[in-house]
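There is one chain below, alone, in structure tokens, taken in the form predicted on its own.
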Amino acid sequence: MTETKTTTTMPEPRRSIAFIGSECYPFVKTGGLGDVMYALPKALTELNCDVKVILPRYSCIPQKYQEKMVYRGSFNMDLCADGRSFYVGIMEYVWDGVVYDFIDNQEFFSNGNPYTNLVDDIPKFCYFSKAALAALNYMDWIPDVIHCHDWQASLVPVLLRTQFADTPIKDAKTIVTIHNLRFQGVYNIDTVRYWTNLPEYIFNKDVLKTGYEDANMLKGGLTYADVITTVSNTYSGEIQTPFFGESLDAHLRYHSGKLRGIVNGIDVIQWNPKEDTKLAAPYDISDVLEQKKANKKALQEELGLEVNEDKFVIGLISRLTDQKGLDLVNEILPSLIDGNTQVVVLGTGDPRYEESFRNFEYQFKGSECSCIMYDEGRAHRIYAGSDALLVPSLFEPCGLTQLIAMRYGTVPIVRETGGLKDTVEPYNQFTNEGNGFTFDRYEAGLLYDAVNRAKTLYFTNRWCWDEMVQRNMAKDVSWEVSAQQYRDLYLELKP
């Protein structure tokens, strides 16, 4: 008689995880910051985590948001250094398996935008960080993992080993993640520590004091995490250089035992071409090489460029700043302009661009189109319509648009930094690989360069253009990998 071994496997540990940050889609967004509070937290439910996200509740927060909101309670909290206190409200709103868990207060959240200035927006992040943490005891949910997200919520890790110390969230462990690291929340020493009545050890040169009169939240976070994380490792190694460093290199790198690159991931039920209804002509990877002709034409047709499907649409979606590496698309653009090419820009930002890019529009009218402004809709119509996207930045923490773009069969051409670097395989012509083009140096030939080898396979070699269309709709940019790692490492903090 054969003994049979029944195995049992052991269900994965759960963990609580809480999300601090200033902004999150739906409910408000302005950059990518608001796409990862949304779509990581999301990925992490299916992964056996309890999530709860933690925001500000702005009043620009659309009202079929707001009439969903449940009162969770209220409390008044001490927070400046002579004694005054404020209202603190939560609101929750669950959607998706996800809890979202709003701070209420009319005197730090309703002016229109998420961020104004740093008169305004120390003292209102400040109230955001200790808040939150009041939130969770209040609520008496105690995350075995607080994930802070750039400097507006990076004084939780040092709110949380100082006036926190004694309360029942004090065992949780703490992650910031940097975003982009030139946003760091400085401002003078008095102003900070008159909002947050920390101690006065906090305001040294390793914590929280920079230069000689001035607090860096985000400096403060850093140090007292249990572990930083960037949004690609390319970007996690550039950071500890001078040139990336944005004056925190040193900091970084004195740090960089517990310093972490996780590339994002998209959500990819938000972008998907085959479920858009924004386009003209749904598609998946079957029939992608005729429905991005369809889609081109409808593009051509809704922005005023000569129709004409045989033409090499370049698509750039963006904020428009130097970040982006806009002086070089500045440089080349008339040059793009051959009778073969078409460009086709979407953003707001810097007045200059946006004056120049107006100005191409009227100098290269039905070859170079200029929709100075963000429409969700149009941006769907452009990564569907456009045969390359073009992602040239100074810098890039990770980026997402070159993600977006292989999801709708757009080949990507990035400067090779950042997450740019990590998710963008340069084509090799004589291997057939590679998932786009790129270039190194910040140069406007390379870029004019990367470009034009782009458009040469384009032409003169349709086939192995479209075996790369085919071969970026099929590699996976979801958030499941990098949700995975993000798990793992919460494990590894609380074992």
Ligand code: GLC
Second form
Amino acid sequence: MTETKTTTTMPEPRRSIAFIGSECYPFVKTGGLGDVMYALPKALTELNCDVKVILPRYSCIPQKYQEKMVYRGSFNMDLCADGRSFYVGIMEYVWDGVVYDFIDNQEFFSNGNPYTNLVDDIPKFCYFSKAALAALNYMDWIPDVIHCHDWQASLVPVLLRTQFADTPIKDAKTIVTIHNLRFQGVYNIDTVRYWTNLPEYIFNKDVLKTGYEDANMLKGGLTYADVITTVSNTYSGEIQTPFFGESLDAHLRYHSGKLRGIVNGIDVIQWNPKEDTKLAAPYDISDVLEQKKANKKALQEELGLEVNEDKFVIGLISRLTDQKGLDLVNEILPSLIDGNTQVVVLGTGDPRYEESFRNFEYQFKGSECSCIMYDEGRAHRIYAGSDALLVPSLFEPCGLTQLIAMRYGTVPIVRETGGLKDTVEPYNQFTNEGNGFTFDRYEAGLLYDAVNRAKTLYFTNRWCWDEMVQRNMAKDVSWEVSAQQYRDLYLELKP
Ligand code: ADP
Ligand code: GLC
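Can you now output the form predicted in complex with this ligand? The one shown was the form predicted on its own.
Full assembly next; the chain just shown is listed first.
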């Protein structure tokens, strides 16, 4: 008689996570943080996690979402050193298995933009961090882990271990994720002390204090968090060095035992060229080569460029800031426009770059187009209609545009830094492997060389180019693997 063995699979333990951050697609987004705050919770719900995302209820959130929010309760919360208290309303919206709780307060969140200037933003995010914790207690929803994003939510771990130490939420573990170390929320101690009423010992060099008279909100969060993560492995190493460390490298080296890098993914439903209603000609890997030409022509028509499918179209979709390597682009752009090449820029930001790109459009009418605006639909059409996408960043914690480009069969040209290095494998002409073209030192000549290598392959060996396009579309850029790593981390924190 043979013995039959029955295997019972243990149900995986369910974990509850509160995400706290300052932006989240589709409600409000200024960059990649908004994408991550949307896509990661969604991916986690598929891994047996309960996720609540806590956000400010900015009045700029589109009316169609505001209308669907349901009032969940309200209370008054003490905030300032002189006992000033503020209203906290909770408005809830449940969508795709994720619960979004918006902290409502007109005094703080009535501006048209989530970020204005530090004079307003410091009080705003002191209030928000405390209100988020108070709201969790109020709703009696005590998560296993509170996952805080960037400086705007970094006071949370500090508040949790001080003002909330005797409240129900105290048992939660905390993670601070650094999406961009450049922004830290630094302001004079007196102001931060006033808006937080935190005890004096918190304003020392190991926690909030930086320099002689400033408080650094991110630094405090890094000190008090149980774990620190950042959005790529390479960046987690880079930020421990003076060049990338933004004055916190020593602090990060000190806390390196609890620091790890987990690379971002993208939501492959939100970014799906086959189902993308914003495109002239949706496509997948089977018809990308034909349909990309149709998208290229539609893009050229939309932007007033010479309509010609043989041109090599280079896209650039970016906040126009120093981080993004735009001085290198400015230096080489006139040399790129050689009769075979078109350049399309979409972005807003530093007036210096807005101005220079406007000038290029004027100078190279028909070959260069600079869209100085924020436009989701146009971004989709540029990802689909371009042959290559430039991301020559000075530093890049992760970068999502190169991932979206690959998903859309577009070849990234990137600098080997941060997440760009971790996600784009350089093309190898001998083995015909790789996903894009890369360069290492921050020099215009090297960027120019990388673009020329891309152009050479495109114009002289289209077969290999097309294979790379298809390889990129087949590459896994989803959240699947990374969401699992976050989940493992949550389990590690709360076994
Ligand atoms: P960062 O967060 O540093 O700005 P990322 O590469 O992580 O850079 O994310 C940028 C996100 O913002 C991408 O989803 C990109 O498509 C989008 N984006 C950037 N600029 C614009 C723009 N002008 N219009 C539309 N989308 C934009
Ligand atoms: C930041 C970084 C970017 C990253 C994004 C999402 O804005 O600049 O590199 O992709 O956050 O984590």
